[in-house]
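Read the single chain below, which is given as structure tokens and is the form predicted alone.
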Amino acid sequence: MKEKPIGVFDSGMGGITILSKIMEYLPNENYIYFGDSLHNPYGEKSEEEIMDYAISASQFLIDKGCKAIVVACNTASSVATDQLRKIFPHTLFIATIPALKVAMDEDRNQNVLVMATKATLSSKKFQELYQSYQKEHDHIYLLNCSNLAHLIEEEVQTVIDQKLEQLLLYYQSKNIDVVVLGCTHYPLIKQNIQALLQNAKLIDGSDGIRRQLKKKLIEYNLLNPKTDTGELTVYNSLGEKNVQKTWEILHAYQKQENR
């Protein structure tokens, strides 16, 4: 009997970043990737609407058979995780937050700078993460990035150097320790963030994503026994024209990777 699949879902394609880390980490398990690229970006929409597009999503994989869903977006995630659990009770859900404790346990005392969508910043959740830190220190900087995964999405090269560069502009000169990508989509343009802020470390939230998945899949008895290697299906709300482009973007991002 075939093993029942991890879900990830993002709001485009920005989530194979997750995917991809997760994928090497638990190479066994089945997986469907489905990005919404119809309502990318959800870091523009309001609360409503991203939690219709993450129940949708919850649904289409929980109708596939995934016995756990990753919800690979910062902003799904902070907004609509704890709903989505109410509303699949016997479903895992795995959430994705800016990884701005992994950069503060690091050195409490580094500038640090965090990358994310309008939606994600204002976040409940997110901003008492950041209230408990930013009480003690003062260096830590909220970057709202409107736009900027849509242009990723896009590959609209041109348009995201010029971008970046008016977006970073102000730190380049505030001696920038570390940077939080706090959006899936971000590490698909680390190289162009870090020829802008040469000196900084880029962190995202992956490794952390996989380990807890690990853990939980564990502890409900949900880990894939079988050493066999797993299989991906990719889903995408704009057809097969932008699942075709998944893969390409996925390939690339693990090429990218393994350097």
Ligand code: DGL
The other form holds:
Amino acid sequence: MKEKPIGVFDSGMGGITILSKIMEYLPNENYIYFGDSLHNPYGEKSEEEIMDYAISASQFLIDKGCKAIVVACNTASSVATDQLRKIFPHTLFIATIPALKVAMDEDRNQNVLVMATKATLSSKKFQELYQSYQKEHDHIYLLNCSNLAHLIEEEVQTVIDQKLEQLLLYYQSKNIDVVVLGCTHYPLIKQNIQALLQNAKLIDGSDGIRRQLKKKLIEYNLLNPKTDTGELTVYNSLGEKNVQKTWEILHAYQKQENR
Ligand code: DGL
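For comparison with the form predicted alone, would you give the structure of this protein in the form predicted together with D-glutamic acid (DGL)?
What follows is the whole complex; the chain from before opens it.
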């Protein structure tokens, strides 16, 4: 019998930056990726709306028989994970949050810039994390990148560069050591970000998530014991054209990362 898949969802294309790293790490699992491009950007929506979208996406993946769900969207994770775990108590949820802890664990004296959506930065979950470090460190900058994820989703390259220049201008003189890419869409434009903050190290949460996923699959006895390569099925709330686009972006990202 075919192994039950792992569901991965995001507010669109961004979650493929997590999916690709998970697939590389756990290649013999089956995956279903659901991109909710219809409701992108989540980051500009109210908590109630984000919650509703996350519940629908999870229900969709549970109906497809997923044994675990990776909420590969910092915004949905920060706002909705506790609720999702309450509503679907029999499903294993793995969530993501901007990798501020990774940056702080590396070196507490670094100048850190966290780029994320408005909804992520104002969420209770992220604020708790931030406050736990901010008390002792006044060199963590939070940058609300309103609508940047949507521009990336729509692939409007020239506007992306203009928007990035505006957003990062102030920080170019701040000796930023680490940029936390706190939205799954941002690794898709990491070269553009790096070009503006050349001395900064860019980090995202994909490594933490894939390790956490494997640990939990083992703990709940859900790891696929078979060794053959798994399959990926893609769905998108905007239909077939976006499914095609997801595959293209996934392949381009895999190529970029393996260079
Ligand atoms: N990709 C999502 C995240 O990781 C949100 C982008 C959006 O829909 O605003 O936060």
